[in-house]
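A single chain, nothing else alongside it, follows as structure tokens in the form predicted on its own.
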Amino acid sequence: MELTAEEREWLDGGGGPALKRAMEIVVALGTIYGAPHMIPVESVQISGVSYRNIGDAGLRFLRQWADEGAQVRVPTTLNPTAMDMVRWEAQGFSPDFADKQRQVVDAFARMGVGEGVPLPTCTPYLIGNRPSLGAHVAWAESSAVAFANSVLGARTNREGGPGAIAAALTGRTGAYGLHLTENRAATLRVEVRAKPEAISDYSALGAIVGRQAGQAVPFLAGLPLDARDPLGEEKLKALGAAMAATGAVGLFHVEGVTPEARATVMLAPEHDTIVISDLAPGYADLSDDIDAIDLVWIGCPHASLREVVLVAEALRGRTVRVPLWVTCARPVRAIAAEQGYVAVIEAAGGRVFVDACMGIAPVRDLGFSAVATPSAKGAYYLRNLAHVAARFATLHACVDMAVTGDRG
């Protein structure tokens, strides 16, 4: 691999042990994937933040970086934690777990993530980390990667946890994968004959496509989306998140909508075609046969302000019988609170938490065993990571379940 003089100096230890280790990681990854050289990146998003997932070994790993004086070189944001970093007691976390989760975030803060004040979220593009068309970034969380590549037209591979940290410390990643134009052409044409309407319909569609696409780059034709749709970005967010969860899709194109599809039909000469006529399997395949639910969770990926408003309007004047939690980024909650929507949700008995993702939380330890959600990704993670039963339904159906106590 060709390295610049500066990169070679870092690899040789000229910038200290932390930077040397980071260069060793990015060079090793680049070599594995055949990158001829490094690419400077404009921003990084790091995964592997939940203490439930990384445990004490991961915490020691992060402390080592911080203790050696590691500092990020580009704007860097964190993936969600397992808990609300301030109101964790209201969620039912133990003081011991909360202390370990705080230590994880503190280690990242010492490395300069978030300029020393990390704001954990899987939607960094909603809090200012929003790369432009063609920008090279190094992001790790699957839904954020799909959004950056597809909706914004930025360029990133799906980085692993250590790889993302290394990219943040060096400001570099290898020139391979989705950073290269030749790898961004669609390899799967998806004819959408179903008529998705709600955000969760796009999530269901994504779940169906993801299972069939695997690592392909889908080109979706026939979606009823245009620039006038006030929830268009939320629908694309849900679509990409589901494809990334049930498959390994890091980039998709929507005919006439996403930036690279608007510029040219990004369809490789050799491609497969599938037809989606019914969204029902997308809901059914991610719903367990359960007698009752004990939590409704909305906000996977983290809810936008518009999604918080949808929840508030669906709850206005009603009272929940089953706990209803909305998760979002801290700045999004602050705006929603200022505009009165958090008060509406809490007046109904719901809660709006920040920083956290239930898919990577010890959900059973919090007392929940069956969770309803309007997110295919959320349902997938609840079943496969949190190991609880899930009910995947529309947002309004989920709110109704919280109000009536029925499973829907």
Contents of the next structure:
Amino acid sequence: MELTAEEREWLDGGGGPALKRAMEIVVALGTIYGAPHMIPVESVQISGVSYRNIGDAGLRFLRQWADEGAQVRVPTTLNPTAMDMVRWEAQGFSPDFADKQRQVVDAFARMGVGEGVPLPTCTPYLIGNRPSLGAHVAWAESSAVAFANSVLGARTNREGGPGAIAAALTGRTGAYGLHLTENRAATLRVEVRAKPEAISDYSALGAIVGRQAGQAVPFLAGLPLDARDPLGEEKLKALGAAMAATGAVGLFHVEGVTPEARATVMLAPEHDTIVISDLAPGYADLSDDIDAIDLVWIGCPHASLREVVLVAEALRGRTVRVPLWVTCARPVRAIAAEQGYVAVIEAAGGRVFVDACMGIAPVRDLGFSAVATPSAKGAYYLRNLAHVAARFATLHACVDMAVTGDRG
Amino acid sequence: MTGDEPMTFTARVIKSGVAEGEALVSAEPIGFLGGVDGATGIVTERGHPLEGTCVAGRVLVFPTGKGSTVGSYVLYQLAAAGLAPAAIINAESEPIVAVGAIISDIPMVDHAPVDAIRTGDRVRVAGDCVTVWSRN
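What would the structure be for the form predicted together with the partner chain, rather than the form predicted on its own?
Below is the entire complex, every chain and molecule, led by the chain shown above.
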């Protein structure tokens, strides 16, 4: 691989041990994927933040890197933690767990993530880390990768946790994969004959497509979306998150909607075609046969302000019987609180937590065994990572379940 | 081939370093998260050809990695406990094990003829050079 003099110096240890290790990682990843050289990145999104997932070994490694003086070179944002960093007691976390989770975030803060004050979220593009069309970035978090590539037209591969940290410390990533124009054409045409309406319908569609797409780049035709749809961005966020969860989709195009598909034909000459005419299996395949639920979780990926408003309007004047938790980025909650929506949700008995993700939380330890959510990705990880039963339904059906206590 | 003549070949460096040890060969991919106990170094994946075997100090030879990205940290945990493999040789490396080897200072190469190595062979990895002494 061709390296600049500066990159070579870092690799040889001239910038200290932290930078050397970071350079070794980006060079190894570039080597594995056949990158001829490095490219600068404008921003980084880091994953691997939940103490439940990375454990003591991950924490120890992050502290070592921070102790060595590692500092990010480009604006870097942080994925969700397992818990709300302020309201964790209300969620039922133990002080021991909270202490470990805090140490993880502290290590990232010491490395300069979030300018020293990380605001953990899987939707960095809602809080200012919003790359422009054609920008090269290095993002982890599969749903954010799908959004950045597809909805914003930025360019990133699906980075892993330490790989993203290495990209942040070096400001570099290998020139391979989705950074290259020739790899961004769609290889799977998806003809949508079903008529998705609710945001969760797009999530269900994404779950179906993801299973069949694997690592393909889907091109979706026939979606009733246009630029005037006030929830258009939420629908695309849900669609991409689901495809990236049930499949390994890092980029998709929507005919006439996503930026690259507006500019040019993004369908490779040789491609497969699938037809989706029914969304019901998307919901059914991610719903367990359960009699009751004990938690409703909304905000996977983290809720936008518009989604918080949707929950507040659905809850206005009602009272929940089972806990209803909304998760979102800290600034999104602050604005929603300012506008009175958090008060509406809390008056109904619901909660709005920040920083946190239930998909990577020890949900069983918190006392829950069956969770309803309007997110296919949420249901997928509740089942496969948190090991609880899940029920995937529309946002309004989920709110109704919280109010009645029934499974819906 | 006689038992005394070592076999040498050139591989692709993923993590540069020098190490020697007894080969532990798996024909199946290895996933470290859920596949190897980070506290003991013992392969725990049910039905895996190396199930019940300890990877500590061995030159671990397998086609490629698999599974969760958190597996990188399992290698780090093994290294911190002194239970890491001495070196790793893959046919084709993927990011999880590669990153794990780098953060754990485990010499690692790929594009190597892993089929030519048998469990019990003496193996030395030095940069891109791999030397194998057959166990006979």
